[in-house]
Amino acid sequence: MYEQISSNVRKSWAMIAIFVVFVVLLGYIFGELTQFGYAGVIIALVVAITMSWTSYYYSDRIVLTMSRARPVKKEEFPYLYNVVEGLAIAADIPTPKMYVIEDTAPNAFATGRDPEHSAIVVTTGLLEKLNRVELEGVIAHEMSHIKNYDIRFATLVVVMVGSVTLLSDWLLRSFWWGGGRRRNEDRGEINVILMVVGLILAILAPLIAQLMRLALSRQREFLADASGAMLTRYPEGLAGALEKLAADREPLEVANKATAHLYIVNPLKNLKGSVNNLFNTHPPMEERVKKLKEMAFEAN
């Protein structure tokens, strides 16, 4: 289990490093081909960070409202309260606030910005269809997202995706207004190569950034699976829950493309095919279950 967690952490930070290099490369070409220089890069970063700061502090309220989640009282679902409180003690974090979505489709997600400001949301369908060990597996997975600071991690990725999108948009606009040609006349033929590379990056960068964001999101799901299994010391519980959730074909009415990546399983219709899987917000279910069963085998 520890090897699996370490491997997932290394892969996540390796992708972040590649992401940073990509942003710096795009910023360098932008500075070389436009009259803005590096000041334009700084402005792009400031705008992206400001947008992300706002979403960082208020996104949880927005998501809870969009998902029609309501707070839960202990008297209403004591069973859920006991599971969440017990796992919070085991994870050594404050007990997250609890919310439910009135929907028979089984699913769950965590939101917030850190363990002190976090919430776990489950559907009533999840409480009805899972047994105790399966429910503990799902709650432990969401608890791991909180403990691993995945929300903060996602904000960092949003900053980089926003920076890439702004820089690529400004690059395209500079080509439109002839900025690249002016620099080309000033600095010789080598800038022709930079112009071609810049044009290709400006067109492809938003797509590449989105693919990297989705790949990071999938990697964090693997990490939360492994950390959740560590928390309960029973990987079979989460594996059984994932199989049950994957087999349930009932749609989650309140889910949409903006919130789909938050849930433990994709609440929207799964994309089929190797190319379409690149745009999926979650790793293949078969692979998640396989890894959990391998962890159970190693633990035994």
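Bear in mind that the values here come from a model prediction, so they are computed numbers and not experimental data. Between two forms, the rigid core is the largest collection of C-alphas that superpose within 1.5 Å. Positions refer to the first chain, counted from 1. What changes on going to the form predicted in complex with the partner chain:
After superposing the rigid core, the C-alpha of L262 moves by less than 2 Å between the two forms. For S227, the Cα coordinates differ by under 2 angstroms between the two forms after the core has been superposed. Once both forms are fitted on their rigid core, the CA atom of T104 lies less than 2 Å apart between the two forms.
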Given for the second form:
Amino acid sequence: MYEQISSNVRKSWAMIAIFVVFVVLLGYIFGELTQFGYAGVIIALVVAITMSWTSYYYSDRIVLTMSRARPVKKEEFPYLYNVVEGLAIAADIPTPKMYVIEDTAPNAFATGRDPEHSAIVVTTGLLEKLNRVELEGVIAHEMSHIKNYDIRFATLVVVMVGSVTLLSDWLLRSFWWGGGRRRNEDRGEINVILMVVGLILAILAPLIAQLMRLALSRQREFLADASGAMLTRYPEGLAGALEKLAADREPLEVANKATAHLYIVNPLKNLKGSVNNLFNTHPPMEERVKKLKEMAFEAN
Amino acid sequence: MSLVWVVLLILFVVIVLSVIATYNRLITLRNRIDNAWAQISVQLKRRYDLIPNLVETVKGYAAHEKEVFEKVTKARTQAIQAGNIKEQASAENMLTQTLKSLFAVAEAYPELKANQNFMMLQEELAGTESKIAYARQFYNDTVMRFHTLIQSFPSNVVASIFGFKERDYFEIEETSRESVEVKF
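Compare with the form predicted alone: the form predicted in complex with the partner chain:
Full complex below, order starting with the chain above.
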């Protein structure tokens, strides 16, 4: 478990580093192709650092706003509060802040940057449709994401994948209006090479970023299922909850492609199929439930 | 000659460092156990505070069930006065049993079950009970890790030199998860 934590902390920093390098590279190509020169690199560096900074400190707020989550008081949902407080004791972390999304589709996610700055978000549908042991299972799953520092990584990814996509798009557009111009004749060849590299980067980067994100988050779900079950000492609770959530076909309106991987089950309820597997944010539900039931069997 | 001394010196430094590391781990775990016990105490106190309110509310609807009220009150007093961890555990088991009979009484009074105050108290009590269970789980896990360190080689040597003693587990009858659920 502790190895998992340090590996997640490391991965978060690596992610930021790759992101900064990538943006600077894009900026360089951008600068060379248009007549900005090194100003392109400087602009890109400023953009990259500002974006990393914002996503490190504010990504949780961005995600919460994007999902239209509102904070709740204990008087409003004492039931939810008691469950979250209890599991925070079991996990030995400070009680996370609690938010709800007004939506009948049952789902939940966690966000923040470390256990001291974390939030658990549930939909009102989740509170209505699950019983206490099932809700405990779901909250324990989210609590594990918080304890493992998955939240920092997953939330950073939301902002960064979004930014990479945006910047690549920006570069592609710049070819239209900037790429045709040449500063002088002898730089023509370099320009062609830069243009090809830039084009490849701009097209592939968002795709690779997306696939990386999906593969990582699938792995993480299994891990959080297992450590969540350890926390409640009752894998059947989470298994039951997952079955109920899978059976519910209602899509969650406030979720989108950028935030889908945060949720405990895919909120978009997309189609099944082998091509889709590559683009799935979550491991297949049958497999998750099966693993949990095996754990329950071993425990008895 | 000098090579031997260098080797001995390195060995000595390694041993001293590992003794320090082990000692610090023991201290960390022992403090964590104390802290976990304090967590349990907070939740237990919360439960003691809720019980008189609950009894009063039920009395308002079922005044003649005197025997149950007396049992609950007595069990509460005993739990508050419990001295060590073992006494505390058995007193808590007793209290849990009497509370169950109190809720069984409430089942017979539909008006009471619908009472807002009663519902709130019931939720608070159920929440507190699950918090006690989780705090206990964390306490026992930490005690287990502490014991593993005290008993296994070579940390047991360090533990015995500095006089680290084993702690009591906090054992309460395992109530099945389903019975928690029924309270809703």
